[in-house]
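Have a look below at one chain only, the form predicted alone, in structure tokens format.
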Amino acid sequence: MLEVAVAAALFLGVVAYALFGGADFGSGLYDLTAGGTRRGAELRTLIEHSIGPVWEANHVWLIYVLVMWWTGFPASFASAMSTLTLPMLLALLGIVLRGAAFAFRKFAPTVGQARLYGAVFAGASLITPFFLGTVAGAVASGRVPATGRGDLWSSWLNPTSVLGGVIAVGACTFLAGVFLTADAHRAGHDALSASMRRRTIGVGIVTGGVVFAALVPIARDAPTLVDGLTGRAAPLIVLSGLSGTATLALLVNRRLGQARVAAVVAVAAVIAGWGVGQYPWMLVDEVTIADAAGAEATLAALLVVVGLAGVLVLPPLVYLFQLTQTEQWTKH
């Protein structure tokens, strides 16, 4: 069951960058629409100091599950990458645009280079979890095929890969309000943490929504993976629906540590619902995860470099974070 392990290590890949990653394109929405250079100046200045010290290293999960796609499952990533190889290069994009803003607008010399980059940071906040929604969707509906490459354009552009790109955009906002909020209250900016949980709040709503009318159009297009969401990955789907509840419920009674939680559960256990329910395929109704492993030498070492990875990898992000959570920010 060695492919199994290595399946499943890939995926917690994909749940962390969900995660950490989601949270930070989340926030190009709010920078997006936090107002004029005035008026919006203390969101913009909260996004910063939330996102700035760990954007880069959030990108470490992407390269993670590349990696371990590209070597313990070679064939199916080949397909995968050539029959998905315009969202991936659209997500790529977005990811190289808003890094390369987010950098620029700091040091813009002039109001309207910096709003330039501002909206090149928000815009592309976007479209990166769009795409790679899309790309999930692909996979999740049966449309890229075991070995070599399949439709350029109706593998991502159809029913499922739309709705996960639009629920993929939804859950990072949504998961961004959620830390932006708290991180606000924490710094004593009362106000502007009021004003941000009533915009989560909404955002919550909609992509709830969005979430339950797109489950009739995805159960036509992709039957298979509905079938085990409804079935083994039930109870996930369940949790995750009952901890976005309790979501909008503590942030409606200010409870915003414990809403946070609440939210990263939700998140997590909706994406790892995917997986579980994806299960046993690689690739949806082409290839099984045993029939698309590579040798289980390979499996073997990719385990090892796992673990080792969590050993020397995971500490230092572990400390990262912590930083940046007891750091205080004050307005200026």
Second form
Amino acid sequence: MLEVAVAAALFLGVVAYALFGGADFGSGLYDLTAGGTRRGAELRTLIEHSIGPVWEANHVWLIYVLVMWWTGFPASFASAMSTLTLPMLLALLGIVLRGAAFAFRKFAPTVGQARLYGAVFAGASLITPFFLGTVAGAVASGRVPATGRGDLWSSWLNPTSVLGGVIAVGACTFLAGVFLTADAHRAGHDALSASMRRRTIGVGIVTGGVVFAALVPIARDAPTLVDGLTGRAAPLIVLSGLSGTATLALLVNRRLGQARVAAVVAVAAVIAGWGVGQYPWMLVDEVTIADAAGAEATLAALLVVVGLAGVLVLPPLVYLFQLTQTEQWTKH
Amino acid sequence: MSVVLEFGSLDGAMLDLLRSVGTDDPAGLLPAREQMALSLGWHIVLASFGVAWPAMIAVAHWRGTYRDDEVALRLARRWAKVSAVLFAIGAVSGTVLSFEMGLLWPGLMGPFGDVLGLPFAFEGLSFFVEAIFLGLYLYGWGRIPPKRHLLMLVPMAVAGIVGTYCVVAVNAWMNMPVGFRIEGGEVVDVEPWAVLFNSGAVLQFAHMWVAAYMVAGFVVAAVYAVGMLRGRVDRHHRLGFALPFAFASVAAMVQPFIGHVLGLRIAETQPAKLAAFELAIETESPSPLRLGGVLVDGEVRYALDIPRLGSLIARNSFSEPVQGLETIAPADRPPVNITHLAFQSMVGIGTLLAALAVAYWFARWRGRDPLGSRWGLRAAVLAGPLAVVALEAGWIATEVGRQPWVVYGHLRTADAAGDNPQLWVLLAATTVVYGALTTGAVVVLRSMARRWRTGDEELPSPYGPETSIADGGRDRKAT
Ligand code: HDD
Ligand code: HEM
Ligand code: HEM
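Rather than the form predicted alone that you just supplied, could I have the structure of the form predicted together with its partner chain?
Now the full complex is given, and it begins with the chain already shown.
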């Protein structure tokens, strides 16, 4: 039971990272396609303004997930890292370049330098969700062995992984688009908000289409996962589909605040669906949560940490998010 | 650190050892070590700023707010902007380490992940707090009421302390492992709290924490000393120098004591490391203090021996010897020369910096201004890089001196590494990326300083001023 609680807490971190970190990464595509220096300035400034205060905090969810994983389920962490070395490293490269270039761009002295850092920031933002998506696909399709090392290439170059990567990029971009549309509107940039709204609807339709088209190859490639998704996790998947559609409808009707909530539900539900769908496996078809768990005492201690996090971390985190939504912070 | 690099200077026994064992090492070992050394050595410098700078910014900010000191407030504001850049690359380089623990050392994380994980979990907790309040502080200028804004630094500083304690606790545990047993090759009876509160952690933490204040303090002070050397002697530079230098001085004066006490326990816990520190090839009673020197073909060359002092310093005794390397099985000996030279560089620099701090405050007390002389300023400039060198040397001494063990006495580094020859490619790529990051940071920070000198306090967004969205983080113009 202890190990299931720890796994659930770990997975909560995955969901939080997908939502918050995902939205930060998702802004990369819009930044990249914002146009020339002058035309893109408004959107780029908005992006900097929106994610500046929060990206480091949002990034810590990833650290949380990694630490919970290696502490709670050490052997499976070691084998996943040895098997998925390449996508992990490429995701890491994206993280490093994104964070550094974002900080550099803010203080760049010339437009030329800002463009260089901006391009690195935006490009790197696309890499990370893609490769983390392939990692998820590899775990979910049973390509990571319980111990030792699986194949360095085919473990993540397979239908489920690649589609997982594409869907991750799409979902992050969609989420970011919804957030940025609302932010632009709140800051009084109506023209920008309108164009972001159009782009986001486009991204939503494409992502939805990819998810739909991906079902067939994934069903063939990852039967255990799909059994779970269509069985135990079916309500979550349906919820995700419905709220995704609702997000689009709300965007079309300019109900931007509500669209944000719906988008969050859509992404959270699909990630939670993946977790519920692959339960009780830690690494699908290879090792269950119960068998992968580390020492009892450590699991209990981890739950203490999770409890402390709820008390020490969540209130200031909420305060930070609230402040960034206030008039004071939006307008200045 | 690599075996290749130190080949020329190895003694015969080590050479034999390499010939016999080296070929059996997993392909991932050597590049993994280099990778770990590069990424940790890089991270630790930025981490030191993350640990120590918030306290200095807080003092400047406090003066500015409560004493209406415009100069101090401007310093705090500028430091906050610089720290935004440093903390960002500090955080990403820390993330690199988290991945690397698994990517490079599957043989450590697999069996021992649940043993050493709890401190890391607490570390994660404090990173969270640090990152949240960092966002609040950096973007809070002009947006949060001034007094509350200042308070945002308190959780940051506390989180820096807790975080440092936690990582260093893992390292102390690697030096003197507790909280588990090995039975039939399996790790059993795991006690994570015993690891978090292991007896070696407090001292090692204290030493690291104080080192962080030395690094951040001396480096920031050095920047202003350079300004004064170039003739910019004004209150801005004087305060910008004095404040971090005061922090660093206190740290420099206590550091030798902490270091000495830290060293005392090594005789019992890691005799091989102590022997390497002291270049003690044979047990001598009492042992001399051996200054400088390298081991060539099993003989100590170019060393200056001071009789008895070795026993006194390493053992707090006039007669007790430093156990020599001859008592240690050849397979269990660390690379002697690197360990010895790194250790002595750290101690030498530490002593020098403590003396510098004492001399500075003594002169001030005697009513003289050490910054009035160019040599005084030059010494202050030099203290910055020297503190960084001491920090790196200290870690190299600890880590290389623990070899061939990663978990002392239980797990050899060779068994912790994976079998992945491609890691060389990774090492090359990391070198390039870190080189680029360093260059980027230097370019950006220098341009910030240049623009500040020309009176451009706000550092407007490169995408301004056409945009009407005032961008975050920049101070609100008086509206
Ligand atoms: C500014 C940096 C700095 C300075 C001036 C000093 N040290 Fe240090 N030392 C470190 C920075 C450091 C470090 C990098 O932070 C280490 C590595 C591991 C650790 O916890 O601290 C360290 C480790 C370390 C160790 C090894 C601990 C172990 O392996 O268990 C000893 C024995 C000392 N130090 C002793 C000293 C002495 C006697 C100093 C006298 C001046 C001194 N250090 C100055
Ligand atoms: C408290 C944090 C630290 C932890 C948990 C840690 C952990 C490790 C691990 C697991 C290894 C690989 C195994 C080994 O070779 O022993 C290693 C090696 C190494 N680390 Fe650390 N380390 C820490 C701090 C540092 C820092 C700050 C430096 C900075 C210079 C450093 C320098 C090195 C070096 C040079 C090696 C290679 C040693 C060798 O193989 O000869 N370490 N460390
Ligand atoms: C003695 C050695 C170390 C010290 C004192 C230290 C301290 C710090 C500090 C103060 C930060 C915050 C960076 C900032 O905001 O500027 C940080 C970041 C980080 N460190 Fe280290 N660290 C050490 C070694 C390690 C090791 C060995 C690991 C992992 C294996 C690690 C993992 C991390 C991670 C993941 C972050 C990023 C957290 C974030 O996203 O904010 N650190 N470290």
